[in-house]
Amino acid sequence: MPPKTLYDKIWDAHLVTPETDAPAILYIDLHLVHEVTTPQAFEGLRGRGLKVRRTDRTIATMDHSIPTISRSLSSVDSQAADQVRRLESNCREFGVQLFGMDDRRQGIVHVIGPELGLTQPGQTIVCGDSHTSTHGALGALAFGIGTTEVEQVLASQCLLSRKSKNFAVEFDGALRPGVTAKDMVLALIGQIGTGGATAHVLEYKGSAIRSLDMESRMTICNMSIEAGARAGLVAPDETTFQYVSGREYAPKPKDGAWDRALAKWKALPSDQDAVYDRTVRIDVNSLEPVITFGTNPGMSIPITGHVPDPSNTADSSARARLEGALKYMDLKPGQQLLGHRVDVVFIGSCTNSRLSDLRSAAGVMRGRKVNPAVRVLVVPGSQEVKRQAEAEGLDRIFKDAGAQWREPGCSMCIAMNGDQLEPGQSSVSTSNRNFEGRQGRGGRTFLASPLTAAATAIEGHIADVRSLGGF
């Protein structure tokens, strides 16, 4: 049998019908749903007289449209409130388990999956959200699907899909102080571009990946889609197994379930001689904190770098995109971002709202004050993250510094829940997208790590956390 990659192994194990002229039929282990991409899907089932085929493999939560300033729907618009209410009624009608706004397990869908042990190595996982790739950090094949496909999986627990190519990304070396997983993935996207991994599944490898904790691996896999990839994967190892062990939905030692699962998981890593269609290697030893300057995640530079000059870009279409981005962001070629004034700092999203992210931001803010010209939102990724952060006193650090401590949700990442920028305002955000209007009509977004965001909140302008000392 020829050697296989991690992706090959998971794909083959879930193949119901092979791909021919038509897409393959792939079995789905876990279907995660939320309030935005499900109303039409449930309506489709209702119109056809169908049921949800596997309610035991379907989990719903609320995250995109819910308010974070409180749990009252009065602070969001009528469309957002209607989405929340329709998810509640649809889950009751179709027998789907829902972690509603008042449930202790509620949170951003890509935070609670791993947190609860729903996400496990070797699974296929889908959700009507592009950042489903997050779950690949645990060695699961996870990707986003559209509303029509959500209906398809609800009805059949299967999905029509075409196989992607294999793309290895080898991160080697050791991160320097002040540099994080967010900087690693922004550097990758800056190198290969937002379409660089189109039609591929990324597998992240190398010593720098192995040294990361699970939450940092999730940050990297989360942004795989921003490079155009179908999904992102990290092979499971002892760090993975220790993370999953003991979680609510994880296999239990009783009756040998954990040992059986572990034996399967240990066989998942890519075979030694497995062939990849493409490989990129990045040495992180010299990596600096990275920040975006434009209107897609591939427009990034080191924090001490300078905005590129479009006139140096030979390709006319790329030059036009860069010129348009700089105009929208109100930046000049050659300028440094350090010292650039911002109005809002957002620490949260499915990319960087976990406990380790909040700890790193709190470490910067401890004993300091937020610049009075900056509004700072700190939004935990789940009720569990919120409880743990408060037990450690992180909420008090943020509030004492002058930041707002919010309820869990997607918040300003997507600006459809009352949290948004005003036209012309700029933000440093730990989220994953900086498209025009992503955080509010006319808003300008600089993507960065929680460390860079926290330093910016203190300084009142884009700042290098290493200049604050302690690194």
Given for the second form:
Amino acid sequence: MPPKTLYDKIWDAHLVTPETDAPAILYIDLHLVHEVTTPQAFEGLRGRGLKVRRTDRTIATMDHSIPTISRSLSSVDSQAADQVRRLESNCREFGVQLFGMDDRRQGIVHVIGPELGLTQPGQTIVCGDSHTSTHGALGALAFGIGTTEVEQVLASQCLLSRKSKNFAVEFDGALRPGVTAKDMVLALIGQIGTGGATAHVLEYKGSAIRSLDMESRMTICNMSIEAGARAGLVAPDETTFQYVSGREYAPKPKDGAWDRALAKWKALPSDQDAVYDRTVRIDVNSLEPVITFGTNPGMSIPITGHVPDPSNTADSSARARLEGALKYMDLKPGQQLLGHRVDVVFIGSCTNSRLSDLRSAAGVMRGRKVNPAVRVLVVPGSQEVKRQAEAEGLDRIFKDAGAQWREPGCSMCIAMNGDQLEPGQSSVSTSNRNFEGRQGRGGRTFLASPLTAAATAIEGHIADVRSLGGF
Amino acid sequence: MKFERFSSQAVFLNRENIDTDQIIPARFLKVTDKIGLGSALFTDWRSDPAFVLNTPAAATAKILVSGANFGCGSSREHAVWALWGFGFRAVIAPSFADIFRQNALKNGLLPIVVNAPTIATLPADALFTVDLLDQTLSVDGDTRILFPIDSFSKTCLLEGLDELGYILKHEAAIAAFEKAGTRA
Ligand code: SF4
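The form predicted in complex with the partner chain is what I need now, so please give it after the form predicted alone.
Let's see the whole complex now, leading with the same chain.
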């Protein structure tokens, strides 16, 4: 047998029919559902008189348009409230399990999947959301789909799919203090570009990946889509198994279920001599904290660096792109970002709203006050994260510092629920997209790690956490 | 709905990496149906009166021409519904983001891949003809550009084939797969 990659193995194990002239029919183990991309899909089922084929493999929650100020729908607009109610009624009608707004398991869909043990190595996972790639951190093939595909999976538990290419990303070395997984993935996207991994599945490998905890691996896999990849994967190892073990939906020791699962999972990593269509190597020893300056996640610099000068760019379309981005961001060619004033700091989103993210932000804010000119939102990724953070007293640290401590949801990552920037305002945000208007019309987003975000909150301008300490 | 040959003028958006947040910002994603999103297409860019989509010619154009990596970002199918709602039936670009491309094909919006140097030669005021059967793009009736598309997507578009119907025809294979329980 020819050697296989992790991706090859998961793909092959889920083929209902192989790829020919027609795409393969791929079986889906877990389908995650949220309020924004599904009303039209349920409507489609209704129109065809179809039911949800596997309600035991379908889990719904609400995250995108729900309020995070309180759990009362009166604090969002009527359309958003409608959408939430529509998800409730669709789940009731079709028998889908819903972790509703008041459920202890509610949270951002990509936070709760791993947290509840729903996400497991070797699975195929889809969701009508591009950051489904997050779940790849556990060695699951997980990717975002559109609403028509959501309808197809609801009805058939299958998807038409063509195989992507294998792309290895080797991160080697050891991170220096103050540098995180977020900086690693921003550096990667900066290097290969936002379309750099289109039509590929990324597999993150190397010593720097092996030494990361699961939540950091999730941060990296989360942003695979920002490089255009179909999915991102990390081979499961002891760190993965320990993480999954004992979670609510994980296989239980009883009747040997856990041991059987473990045996399967241990066979998943790519074969020694597996061949990749492309490989990129990044040495993290000298990596600095990274921050974006532009209007896509590929436009980034080291925190101490200078914004590029378009006049140094030979290619005319790249120059125009850069000029457009600087104009939108209101930045000058060659300027430093350190010291640049921001109005808002957002700590949250499926990229960086887990307990470890909140711990690192709290470490910086402990015993300090946020600059009064900055509005600081800390939005935990799930009810469980919120409970644990409160049990550790992190909420007190944030509140004492003058930050807002919110209910779980997507919040200012996507600005659908009223949490947003005003035109012309800028933010340092731990989320994943800095597209024009992403955090509110006319808003300007600088993407960075929770450490950089916390340091910025304290200083009132973009800051290097390494000069502050506390991490 | 079957994809028919058509002729139209084109709108040129000379920009790479046009993301789905530009095509339709998230605040328009609170709808629960697919129709009526054409008015929200590129809404923030359209606040500039000089923006190309505000020109009278754009109102009847069925083709959008863009830079590389069109449709990157979110999985929102609303982006395709908005393009369709505005009247577009094809987008020409050097490359497309994977999820956008899938969403487009499933809604009868044809993603046409043409390399950047060739796009640069397309005359702004020409009448373009898109012929999916021949896989050609004609400019003012002559210059013909061949474009690629996989045979399955082509058949689905030309015959208006329903993908879910196609999957469900494989019910026996799906049931057999579930029974075998080979998945992790
Ligand atoms: S947190 Fe942001 S990126 Fe993640 S699912 Fe929510 S809206 Fe999407």
